[in-house]
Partner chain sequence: MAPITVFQARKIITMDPNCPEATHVAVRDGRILAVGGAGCADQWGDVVHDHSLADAVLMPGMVEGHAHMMAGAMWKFAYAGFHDRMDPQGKWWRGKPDIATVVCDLTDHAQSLPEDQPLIGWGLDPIFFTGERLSRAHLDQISTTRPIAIMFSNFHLMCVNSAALAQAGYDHATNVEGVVKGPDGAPTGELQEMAAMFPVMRRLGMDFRGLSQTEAAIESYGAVCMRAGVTTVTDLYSQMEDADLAILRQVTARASYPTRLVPVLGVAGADPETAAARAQALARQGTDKLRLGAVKLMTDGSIQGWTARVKWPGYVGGQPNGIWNMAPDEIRRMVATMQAAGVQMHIHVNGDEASEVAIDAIEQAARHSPWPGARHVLQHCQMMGPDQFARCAELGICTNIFANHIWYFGDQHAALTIGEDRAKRMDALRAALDAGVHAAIHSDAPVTPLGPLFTAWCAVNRQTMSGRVLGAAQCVSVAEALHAITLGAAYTLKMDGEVGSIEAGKFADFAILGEDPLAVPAQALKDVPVLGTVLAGQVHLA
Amino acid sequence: MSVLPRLPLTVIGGYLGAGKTTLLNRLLSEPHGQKIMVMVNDFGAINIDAALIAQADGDTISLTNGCVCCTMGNDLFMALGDALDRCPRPDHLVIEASGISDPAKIAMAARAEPDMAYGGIAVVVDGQNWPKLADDPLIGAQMRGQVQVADVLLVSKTGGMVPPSLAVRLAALSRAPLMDLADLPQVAPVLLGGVAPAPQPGALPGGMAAHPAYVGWSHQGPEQFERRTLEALLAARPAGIYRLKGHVLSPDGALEVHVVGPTVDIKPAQSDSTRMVAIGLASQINRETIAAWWASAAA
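Keeping to the form predicted on its own, what do you get for the structure of that sequence alone?
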């Protein structure tokens, strides 16, 4: 009997009006090749492109690219169970947290569910209004708290450049990678953890050459690792790696690995080879560094 891979759960957080809906629209329209399931509080507010909709049935919209978008009820674990019970099961589950919620509480549900994997928390930061809102005596603590639990910070409404003062404030609250959404040609590699696509020819507004703000690395081979050796290798991973996932062969059976930011998640799995993919910020790491780190375990 085959064992299904665990379903990764990524949570998109951020305060009201930060740009979470715009981010979801980008994700749903990109050619990422994965069957993702997106859960939102009200997909009526997402304004999904009509050309993408294959069928609408009650609280679920099926898209032409194999993705599904549905509303999430009040019971989170019932919603997660629905995702796990779907046939075929989606490749990735993305939940948009409400603007006033704690995205960490939703993401931690993945750690409690054996058939799910922690896919990280992406928090959208309003590049124009966050500093003012973060200083508000009523909502400021909540704004800062969302940033503190993030595994990656995605800054919106920058006009092409994150204000240095904002970058300093965010860095004081979180060590999560900071990415300007205006610089990302695709958001799927960051949210779903796949290998970053090659940059497309052309230019961005203003005459700047198009370039990705992240790099991707992938590997497949026959190598095996004792679990303690694998844990030591992951603990020594280069700081620039934001996400790492895949299967690793072990003398005691294959292991499924999910690494997001500081979180390392290893559980038994089924696989006939070692296959890993990684994503990192281009300003902090390159493919050669990742490959050298991985090869060091076999040296």
Given for the second form:
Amino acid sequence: MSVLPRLPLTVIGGYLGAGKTTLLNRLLSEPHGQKIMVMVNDFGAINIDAALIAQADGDTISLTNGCVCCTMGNDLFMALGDALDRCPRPDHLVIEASGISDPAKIAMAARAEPDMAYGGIAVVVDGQNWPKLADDPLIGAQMRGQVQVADVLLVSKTGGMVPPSLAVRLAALSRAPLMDLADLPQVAPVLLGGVAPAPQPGALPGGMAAHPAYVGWSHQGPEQFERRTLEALLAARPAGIYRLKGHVLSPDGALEVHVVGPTVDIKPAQSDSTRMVAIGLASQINRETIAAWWASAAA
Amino acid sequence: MAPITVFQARKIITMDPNCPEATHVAVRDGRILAVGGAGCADQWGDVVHDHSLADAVLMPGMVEGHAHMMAGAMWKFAYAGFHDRMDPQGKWWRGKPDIATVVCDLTDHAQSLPEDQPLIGWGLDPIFFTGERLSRAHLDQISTTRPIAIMFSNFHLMCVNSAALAQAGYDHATNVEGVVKGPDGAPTGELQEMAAMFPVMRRLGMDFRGLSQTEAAIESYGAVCMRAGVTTVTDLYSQMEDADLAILRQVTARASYPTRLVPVLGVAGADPETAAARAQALARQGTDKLRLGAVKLMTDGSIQGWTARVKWPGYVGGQPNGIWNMAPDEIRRMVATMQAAGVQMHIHVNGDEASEVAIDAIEQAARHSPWPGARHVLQHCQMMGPDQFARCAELGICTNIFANHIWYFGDQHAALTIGEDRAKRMDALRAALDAGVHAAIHSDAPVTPLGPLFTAWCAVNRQTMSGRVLGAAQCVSVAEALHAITLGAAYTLKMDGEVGSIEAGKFADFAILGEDPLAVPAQALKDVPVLGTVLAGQVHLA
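Could you output the structure for the form predicted together with the partner chain, given that the previous block was the form predicted on its own?
Up next: the whole complex, starting with the chain shown before.
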């Protein structure tokens, strides 16, 4: 089952009305160049630009850019199996978790399944209503729980600025990077990360991180790390990197690394060189910092 | 004119107050023509007498208002549960009181499997084992080469052997929540929750979708029902796709198919308007043996999993209050939409906070869209007290109570979940009936075995596995319990005009019993033999 590249899975969490669907609509229409499969509970609020729709039948909408949007039916994990078996396999799978659910229960499958890669949990936080929801006697614990498992927090409906009181509350629950959705020129770099490592060092291919709001770094080299050394290196990564992925050579065979926000996932892989890609926000980090961090370990 | 068959029985319990007992029932066109003595149908023309059931006791075919179709097809996997249990073919599988028996019985079972086929078991409940926890070391005694996975009865956990761990790539380096590791840093074989179980299930071909909707699954569900005396059964969270409808219609239409099937469409997470429209479209496609159009909503989790939403004072162990599987906002929106669209709802409620939210939602919806005949049904109702039952009576809400829990989990509830006081008043059929609520009782098969007479025994005796009586004040009479598993359940499915009693005009659906449940001691109710069923006048013997 390991002939095909791993299918990365990103889970979108957040309460009803937080803006998950708006986020997915944005993702599907951006020029990310990836064949994404988006799974939603129902098409209810999905509002894909008619010009983008190539074909719609029953539970699947195919887009002209190669993306697919489908409903997952009642059995999420069966749908996950279907996505893995789909031919050709999508470049990336994005699942919209239902409003009250724990997105980690889905995302953990990407860490468990050898054929999947961890793409992280992005939780959409309603900038206006979240504090009230988080204090609700019935659902407050589950609302706070979503934030606790998030790898990236995306705040919606801020009207220009994340309220400081909200930012403080979220920071107390989570180490995940916090972003105002309105500030993001593109959501694909946040939700999907970069694409394959760039042939020329130091820059990212395609249009992924070309936007000045994002910083991209890539590296290719012969260096090897013991798994434990690699884990320590990743634990000491500079703040401001919100995605890091690639292959790392190690004495016991290569390792595939996926870092999203605070989460690090490492799986065995096959590779003949160490190749890494990182992405962050230009307002929080620069390429030199990332390069210096990696160079310090390689030295 | 279609022929008239008059069945003779030792006794017929009719559940019809106009003629509570009889010895003969006449059938024409699959329906009951007359009930009484040998000559009951003489005024209708020539009759044929059938004496094949003359030694048996007949009662109305039982109605199971909350079960799941996978109760049939689960049996393609090896049974590993604690209690003795009968499969669709009528074979009894020995209960496994300890790990040694699990290993011994599954080793025998493995002999019957082809070399390259994984061994998949189900039904194991470690809550009943003392001491050591099941691990890969035990399952490796069965085989080190054949992958083995044993699904626990709650479907949230499984235990696998080393060969299955290897297939999933789980080893000491795995760092995945739910892949349990021992002191040596290696996986123990226990996998918790779907994400951790998924890689094993995918590689071993454990397809739970295939346990419903396929022809074989529908057939074996019918067989399970027939052996339990059930002639009308729900599939209470049907995931049927439109494509599944044809096969459901085709299989249930066969004269050999012994059951009326009521699939109830699961709508958790769905868009309310879309789901309501789908339910309405399905309702128009039903037949006499396939009833469609109702929907199932989720709210909270389970009490024994500490995921039910319970009111103060919460769980005795201090566990955090449970989780919502549908948010209260979603529940209110779904309830309002379904009520307005005229779609009957079955709503899962285990904890008393969940039942309160559901009742509030229905009350609110009823103010906007009055519908006195809605007969929405709260399902499980485990912690509801007289106050909530009174509100159900006011609002015309039915309750289907999880009586089997008293025996299976009653001791655990008193000791570990909600504590003595509330355990004694759980699954309160007495309180429901006293409040004037239409009530049924259920098994939630395959969570507990399908068997309405056992379910009735639970409601009558309220005995737990340790032998104590849990809340004697909530015991009901045998007659009341029999009503709950026939007319009571039929009412919750809006089928009380067609099934649930033996009286002229209704479908000729009977349970064939070896003894009279009204005559045996109440303690023996569960032991009354079920010999088969009659469905639409056709005899199906176990």
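Rigid core (definition): largest C-alpha set, two forms, superposition within 1.5 Å. Numbering follows the first chain given and starts at 1. Only a predicted model underlies this, so the values are computations on that prediction, with no experimental measurement involved.
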Displaced residue check between these two forms: residue 247, CA, 2 Å or over, core reference
yes
Comparing between these two forms on the rigid core: C-alpha of residue 268 shifted by 2 Å or more? yes
